[in-house]
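Here's a solo chain for you in structure tokens, the form predicted alone.
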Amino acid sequence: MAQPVAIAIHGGAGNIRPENLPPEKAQKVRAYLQQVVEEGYRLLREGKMALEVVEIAVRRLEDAGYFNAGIGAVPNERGEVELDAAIMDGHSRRAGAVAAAHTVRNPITLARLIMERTSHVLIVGQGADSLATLWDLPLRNHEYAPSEVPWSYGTVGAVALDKYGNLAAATSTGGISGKKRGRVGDTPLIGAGTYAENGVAAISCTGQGEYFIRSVLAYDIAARVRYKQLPISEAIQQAFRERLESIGGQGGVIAVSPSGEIFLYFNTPGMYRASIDAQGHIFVEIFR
């Protein structure tokens, strides 16, 4: 039998309810999520590597303007946009990340280039901006998300399994609206908001970043799978209950297993999410 492929994406978890998301807007976001996940699945079926596909999927979400990432990112307390992103290759466990970047349009692409072109994992602030310029990446126009879509803010992420058995994860965010200048959340911290390891899982988190950092949640989930031999679904629920919720954290996680099972878990009213599993079943939802 051919090696299965699978992909899941998210656009953030939070107080997302039917009463604060009008039907026509919910339909627009659902359609976009479906478009992105179907493109990712097609690329995986065509033989693209999981690492490339999660970057492409997150770049699409950064470019949407619907989410708190890329061109839709929310400003900090000074009215500036500071972008965080991370990507991880489950095959090599190499990773790249960027934090507090101001100028790059697609921080997820910058994160991947940091992984591939430097010996570093995480580069921040002006250092990240200078690399974006050096590598001639598209830059932001410094306009914020259109005023008609403030209802859709949320961190974005993707996880994938390719036909070669490789896992990868990617996450991107603008962080908390009105945050202190220089604040960094869980998204670019490997093991907190993003993690991938072949044979274990690929994980992307969204929610209150400080709690995910304190919980080291993404790696904690992977460790429960690796060392306790738990199914990913059980590992996620345990980690949320024992590590995140025990200190007051809220948010969500998407994960894919080495066999192409998809897990979409959150403890908030809603999470923008879409997936196509190893059997080709597509799922797109916003609310519980």
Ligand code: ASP
The other form holds:
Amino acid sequence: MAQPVAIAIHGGAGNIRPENLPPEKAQKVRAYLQQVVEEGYRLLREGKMALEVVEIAVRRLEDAGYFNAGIGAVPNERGEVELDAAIMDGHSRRAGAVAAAHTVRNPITLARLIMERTSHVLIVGQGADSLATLWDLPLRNHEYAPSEVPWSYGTVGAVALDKYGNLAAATSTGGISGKKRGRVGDTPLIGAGTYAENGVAAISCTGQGEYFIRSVLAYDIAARVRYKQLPISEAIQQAFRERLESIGGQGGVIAVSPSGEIFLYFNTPGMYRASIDAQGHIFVEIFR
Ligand code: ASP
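Follow the form predicted alone with the form predicted in complex with this ligand, if you could.
Let us now look at the entire complex, which starts with that chain.
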């Protein structure tokens, strides 16, 4: 029997409602999400590793311009773009991340290279910019590219299970619009916005980063699965209720289990999301 593979992606959770997203735009974003998730699924079926596939999927979403990540990233209060991203390999629990990076076009690729080429996990600001130059990565052009869709948060992320049983997670964002210079959200913090561990879950979060940091939400979900042996759906609901909502946090999460079940959960009006589970069922939605 073929080993199961599965993938889920998100383009952010927030106040996304049919009344503030014109149908033709919603259609465009849905089609884009579908294309990204189908490509990811095909690559997994062909035998690509989960780590590779989540990086590719997030890079596509960074390049879309639809989301608050990569070329569509929102500016901080000074009008500068500062990008955060993280990637984690559930097999080795190795991870790479960047925060407040200014110049790189695809922060997720820089995060992966930090994981693979340095002994560090997280590199910030000018340090991240210099590595992007040193490694000859494509740079973003500096103008702020207004996104075509109203995002409320609009971070992007991907989680995947590959043929070999490996899980991986990746998340990338411009953060919160109008944020203070140097503000870092949950996205690049391992365990807050991004986490993967083989045999447990791969998780990517979106929402008000400060609340996700204070809840250590991604790791809290994984810990409930690992130590309480909860099914992932229950772990997510408990973590949202007991950790996030209890302090007023809003947002969403995507997760994949070691057997390829998909979970797409949010407490906001909408979340851009798409998935293909171990049975090959495809799902693409924006609204509740
Ligand atoms: N969580 C991200 C941050 O706080 C924002 C988002 O998900 O939209 O930086």
